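A lone chain, given as structure tokens: the form predicted on its own.
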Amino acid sequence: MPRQKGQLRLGAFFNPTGHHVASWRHPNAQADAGINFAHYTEIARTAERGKFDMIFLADNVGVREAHMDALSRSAQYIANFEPFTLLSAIAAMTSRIGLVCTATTSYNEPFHVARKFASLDHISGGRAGWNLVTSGQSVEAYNFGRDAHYGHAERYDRAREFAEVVVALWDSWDDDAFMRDKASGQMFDPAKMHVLNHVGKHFKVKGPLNIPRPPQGHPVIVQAGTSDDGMDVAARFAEVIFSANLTIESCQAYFQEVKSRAAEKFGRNPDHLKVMPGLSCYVGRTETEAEEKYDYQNSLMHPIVAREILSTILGGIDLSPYDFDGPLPENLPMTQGSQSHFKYVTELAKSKNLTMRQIAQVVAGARGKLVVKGTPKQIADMMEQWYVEEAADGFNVMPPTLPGGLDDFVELVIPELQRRGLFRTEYTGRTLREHLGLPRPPNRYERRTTEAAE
């Protein structure tokens, strides 16, 4: 039975110039967006004006590997701000919108990540979120003293322990540990400090964290796992999942599976896990206008870049020996990249009998996420259907170009969603947890004390 209409959750996913691989070539694009703070301030304020739940920034820790002819024609994930530093600055330029960015569990230490996100939560007044990733590019390993990237299973085994330690470190202090009493000379109550003393397979961390408990208790944890290992991490730790499903049927199946795992395997309330598929929109006041925007943006994509983006989506497989106007080669090897993207592309090619060039045009708009084009009503119809039929709790909106694609969504789609009662007209809370309808977690040591007393 379809669920009743409720409030959609919306993230604004910022790739510097937009998510289309040729977005930087658009006449209205900010070509140096990756290092232009004024640009980020503008789009952050636009998203906040649209009452989005959060801003989301992806990241990698290395210049991605690609054929130089393609790499030199690209702007994405090559030269851009470190996202944590950027969000700390954006925190001072905004007041309500949530601030989420990526930190990899493969090339960080838990103490660093716990401290940074606790700091951002304090700086922003409770608006921080951590996008937990394991890194998918082998090139990142070479910047951290390794000759090879971690294998898929090892990455997720490490990620599980990493997340356990981070969450535990956020509970290093009771909420009221720091009284800062000048008269008595007492800064904090020693009984309200908790030493972790974690010793595990991958990490040894004493603690405590050297910053008070975050305003949200724990910054919101975001994840995008779609492999079996990834879904387990998401079901156990994530409060928001950015899924990559491209049909309502596949997203319904994912929605049910990950929420069932959260409840049955980890004892979590499934309503405390928000599934938000990626969604890139070409919005027009008419269908013709939307089609024209889509066709024009695709016309800016260089063929060499098209081949490279397809190669990247497939996990770095070299496609140069093959005819780009021919079919995708059969029996391609699975790489250490995203298994969900690999499966989507190969199944799409087979089911629709597409050439590699045609597949590249499909995935160029949002790197393998869902791309739609249409009027505000048509896009709102689709979003409402996915919500009511339990395929999504909301969407991670991925503007194909910036600032134009975000401006279109805020000016045209948001009012239509508001008119239907599907989205807020004003913020009612101040923290990211409040925006998302998520509870503030109690300190684990407080829970243990209560349970012992009972």
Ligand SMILES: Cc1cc2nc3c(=O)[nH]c(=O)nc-3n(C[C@H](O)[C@H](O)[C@H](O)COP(=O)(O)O)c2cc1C
Contents of the next structure:
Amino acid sequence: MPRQKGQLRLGAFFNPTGHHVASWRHPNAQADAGINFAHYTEIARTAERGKFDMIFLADNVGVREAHMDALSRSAQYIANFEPFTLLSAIAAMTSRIGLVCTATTSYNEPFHVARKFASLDHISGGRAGWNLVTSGQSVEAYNFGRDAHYGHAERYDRAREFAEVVVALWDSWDDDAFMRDKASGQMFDPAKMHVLNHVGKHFKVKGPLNIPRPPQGHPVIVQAGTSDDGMDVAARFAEVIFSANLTIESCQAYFQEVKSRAAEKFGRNPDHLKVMPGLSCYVGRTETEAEEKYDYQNSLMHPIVAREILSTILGGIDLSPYDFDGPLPENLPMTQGSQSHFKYVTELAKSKNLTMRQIAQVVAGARGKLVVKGTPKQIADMMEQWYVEEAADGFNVMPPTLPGGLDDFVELVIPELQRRGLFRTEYTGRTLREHLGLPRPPNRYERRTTEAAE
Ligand SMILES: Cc1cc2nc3c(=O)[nH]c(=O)nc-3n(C[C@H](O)[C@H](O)[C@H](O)COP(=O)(O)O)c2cc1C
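Structure of the form predicted in complex with the named molecule, given the form predicted on its own:
Every chain and every other molecule in the complex is listed next, the one we just looked at coming first.
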């Protein structure tokens, strides 16, 4: 039974020039977008004009390792602002849109992360969100005193304790702890300050945090894990999940699994966990116009970059011995990379009889996330179907180019969604939690005091 139509949640995921690997070569791209604040102000304001719930900035703490011929032709995560600094500046240039960025649990301390998001939440009036990642790239390890990345299980073990500490630190102070009473000379009430004294396997943190409780209580927690451990962390802590499913069937299975885990294993309300798959759209007023935008963008991709992106999606398989205009070789070995991407790419290649170059064009748009092209109606149909058939609560929109891809979405797709009653026409809330329909969590210490009094 399909569910009733409701309000979609929409994030605008910003890569500086857009998500297509060759977006920086588009004639309208700011080639230096990663360090161009005027550009970020413009796209954040466009997203706010479109009434998006939030903008999202991903992050890596290092330059990825790749063949220099391919790397030197790419702009992705190589020449970017540090995201907290950037979001703090964007906070001042916007008033309603949520501000979400990545912070890794592998190469940070929980105190730093709790403090920075609390700060951003105060600066923005309750619009901050934390995308919790454990880091997939081993190169990050080399910048933080290590010779190798933590193993998968260890980094998720660390992530669980890390998140517990961060959330607990956000409760360091009761909401009304600071009376700042000039007449009596009392700054805060000592009974409303809570010292954490956490001693665990990975962290020892005394607390309290040196900033009052964030306006949202807890900044919104976002997660994007696809592995079993990743889904467990999401089911326990996340309020938004950036999934990376490519078909409605696989996203429905993911939606079911993560929400039932949240309810059954962690006693959470499954509606307080919003599943938002990545979606990259080429929008045209006609199908032909959308096709033309797609083909033009792909024509800007250098063959070396195309080969590298396909190789990466397949988990690092060396494709150089093969003819790129020929079919994908049969019986490729499965690697340690994403199994769902591997399966999708190999099945797609077979079913549509694609050459390697053609497959690379399919995956280049959004590094393995879903790419669609069409008219506003076709795109809205797809989004509506994923919502009512319980594959998604909304989407993490990944414009292939910026600013053009976002302008197209805001000018063409959003009005179509609004016309169908699937998206807000005006913000009704002030905080990111209010936009997303998430409750403000009570302070654990206040809760305890109330419970004891009852
Ligand atoms: C939309 C989206 C955004 C992501 N952003 C980041 C990021 O900013 N930094 C990062 O290291 N990993 C990022 N990831 C990767 C995930 O954190 C995670 O490593 C990946 O989904 C594999 O999950 P697993 O480790 O549970 O297998 C992102 C993934 C998705 C789907």
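Everything numeric in this text was worked out from a predicted model, so none of it was measured. So that the term is clear: the rigid core is the largest set of C-alpha atoms that superpose within 1.5 Å between two forms. Residue numbers count along the first chain shown, from 1.
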How about Gly267 - superposed on the rigid core, does its CA move between the two forms by 2 Å or more?
no
